[in-house]
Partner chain sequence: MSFEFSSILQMQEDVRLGKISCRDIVSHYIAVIETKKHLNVFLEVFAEEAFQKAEATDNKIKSSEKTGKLFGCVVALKDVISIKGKNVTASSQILKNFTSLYNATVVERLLAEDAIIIGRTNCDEFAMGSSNENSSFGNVLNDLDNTKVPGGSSGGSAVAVQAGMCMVSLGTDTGGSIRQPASFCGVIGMKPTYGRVSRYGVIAYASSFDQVGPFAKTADDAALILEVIAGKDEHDATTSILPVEEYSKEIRNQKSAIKYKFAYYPQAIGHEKVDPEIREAIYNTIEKLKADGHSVEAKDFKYLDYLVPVYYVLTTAEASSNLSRYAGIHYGYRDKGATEMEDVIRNSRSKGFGKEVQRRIMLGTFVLSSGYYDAYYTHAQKVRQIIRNETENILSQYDYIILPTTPTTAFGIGQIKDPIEMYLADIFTVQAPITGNPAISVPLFRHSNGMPFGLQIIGKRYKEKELLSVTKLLQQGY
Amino acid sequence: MNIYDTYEVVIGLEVHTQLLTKTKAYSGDIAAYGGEANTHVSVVTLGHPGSLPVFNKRTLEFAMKMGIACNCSITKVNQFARKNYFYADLPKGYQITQDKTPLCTNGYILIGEFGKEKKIGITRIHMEEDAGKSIHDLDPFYTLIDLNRAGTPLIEIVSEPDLRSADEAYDYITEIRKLVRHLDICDGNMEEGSLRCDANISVRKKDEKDFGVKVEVKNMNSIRNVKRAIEFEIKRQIDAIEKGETIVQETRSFDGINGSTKSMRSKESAHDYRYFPEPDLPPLIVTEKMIDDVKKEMPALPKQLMHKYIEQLHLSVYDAEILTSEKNVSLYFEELITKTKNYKSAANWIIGPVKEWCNTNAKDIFEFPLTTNHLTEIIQLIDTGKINFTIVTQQLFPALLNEPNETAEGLAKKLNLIQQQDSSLIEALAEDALAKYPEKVAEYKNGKKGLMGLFMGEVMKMSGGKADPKIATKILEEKLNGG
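Chain structure, single chain, in the form predicted together with the partner chain:
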């Protein structure tokens, strides 16, 4: 047995997500990403003497959405707290956060394959403000400070130590990112730092009851790097234990270039943040009505949609996963299925041609030129046999993309793509086709049924592809079998 398999890995993740509110958490300053350095700053952001915070209610709304999405209890009486530490990009010398009364507690999310999901506990979600940015590489002598980010609202999502592998951690953050994007509360961009993750990792022998000593790993700027960092750390810890060394509680930093972690600070030098209730802000009271109002505004969540698509619409797990992977895709699909009952076809159109268009053009589905009315029409044209599927994909669909102001049927008529359903016309074509191949007709009658394809091909060719194949087949069969 592999020595690594004799260990169990225990991981808990802390995910910080930057909320997409227009203004900052405790001031009216603009919270947008970027901007010329130190332009989104008032005396409050600058922490000037005498300035005071005023809570932005949108922060609460966004945080509650996430809490509800993670099946958390929402705390009714919320106290803000100060977390004290000195750093150049923290102008007040403390961060306003929540300590003893996090807004959301005791929730969970589901990760993993549909039908075999694993519950990952959410210990808490709390609201806080971000610090500014220290820029070390712009000036040869000085560290520069940009306070545009200082005071922007964050939520910190803390998981229970329920994750058992790097893959589970990967799935967990992917799910968290999907949720925040779905709820429109964060853009989920790890590279720009709007979603950040710290991992607490420990290992223990499989029969061990107590957790091992945990190590905190920081600075992983992509989901892939979270996985890499955890994989590295698991191996490092097990190797160390196997060598008879003890794991020290510490904070380590991940280096994306060589995929390793290195020590940042030990437990002894850890900060004492001296949390205490923020006296400048009165307690924030959340009422049942406020919770209900937020619930009413919440979109259906990816997991709920998965269930719906699989159980009610009878789509495959694969289809359902693709349709729920991005919020806008699911919104488009949701709109489409209010107009057509051919769910499978609706799903196929989105997963196929529509997504292909998005990928080719690197655009969001909301920028896709055709409306759900177009797709509804197309599905109906095919289902009623008015137009052949191949003709739609090859001719009508590309044409519509260029002329999205047309209706699908209108453009099909204009381009003369509507299938010939007039049986007398098709009958005439069928007669012509059979007359063209008398020997083949005889062969068919002698049992070579495979020749039907030849006759069909001829009818289609003569009709310019517009003959309804069902009708044509029927007429040809009648003529061949009857005569």
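Based on the form predicted together with the partner chain presented above, generate the structure block for the form predicted alone.
Below you will find a single chain and nothing else.
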């Protein structure tokens, strides 16, 4: 047996989510990403003596949305705390956070294949502020400090140690990112630092009940790198144990270039931060009305939409996963299915030509030039036999993209693409096609039924692709079978 197969990994994730509020958590400073360094600051952000924090109500609303989406209990009486530590990009010398009373507790999310999901517990979701940013690669001699990010509102989502593989961790963060995007509380861009993940990883023999010594890995700027870091760390820890070495509790960073982790420092304990109640902010009281008001604003979440598309619309799991992967795709599809009952065709158009256009042009679906009315007309034209799918994809669809002010049917008529449904004309074309291949007709009548494609192709060619395939097929069958 492979030695690695005798071990089990235990993983817990801490996901820091930067909230899309217009201003910072405890001041009126702009909270937008970017901007010239150290311009989104004030005396509050800079920690000047005598400056006082004022809580941003939107932070609470966004945090509650995530808590509700994660099936959490909402804490009614919330205390703020100071988390004390020194770092160059932390002007006050502490972060305002929540220690003893996290806003959201005892929740869960589901990951994995539809119908076979695994429940991953959420220990807590608490509100806090972000630190600034230390920049190490712009100057060969100095570290540069940009405090634009300092004070930006965050929620930290802490999972239970329920994850048992790098793949499960990948699925978990993917689901978290889906949720925050559907809720419009975070853009989920790990590359810009608005979604950051720390992984707590330990290994133990499969027959052991106690957890091993956990190692925290930081500095992962993509979901793929979280998976890579965990895979490396699992192997590193098992190799160390097999050599008789002791795993120490520490914080490690991940190097995305070579795919390895390296030690940064010994892991701090909670008491190292000297948490104590924030004296400048009163307790935050959450009422049932506040919770109900937030619930009323909640959109349909990805898992809810998955159930709807699979169980009510009878779409495949594959279709449902793609349609719920991005909020704007879901919204576009939701609007489309209010106008057509051909749900499968609606899904196919979005997953196929529409997504292809978006990917090719690096655009969001809300920048797609055709409205749901255009797609509804296209689906109806195909369903009623006025135009065939091939002509639509090859000619009508590209033409509509260039002339989005036209209606689908109007442009089809202008381009002379409407299918020919005159039976007498199609019959004449069928007779010409059969007369062109008398020997093939004989072969067909002797059992080579696959030759129907040849005759159909000839009819479509002579009609310029406009003969109604259903009518043409019926006429050809009648003539070939002696009808």
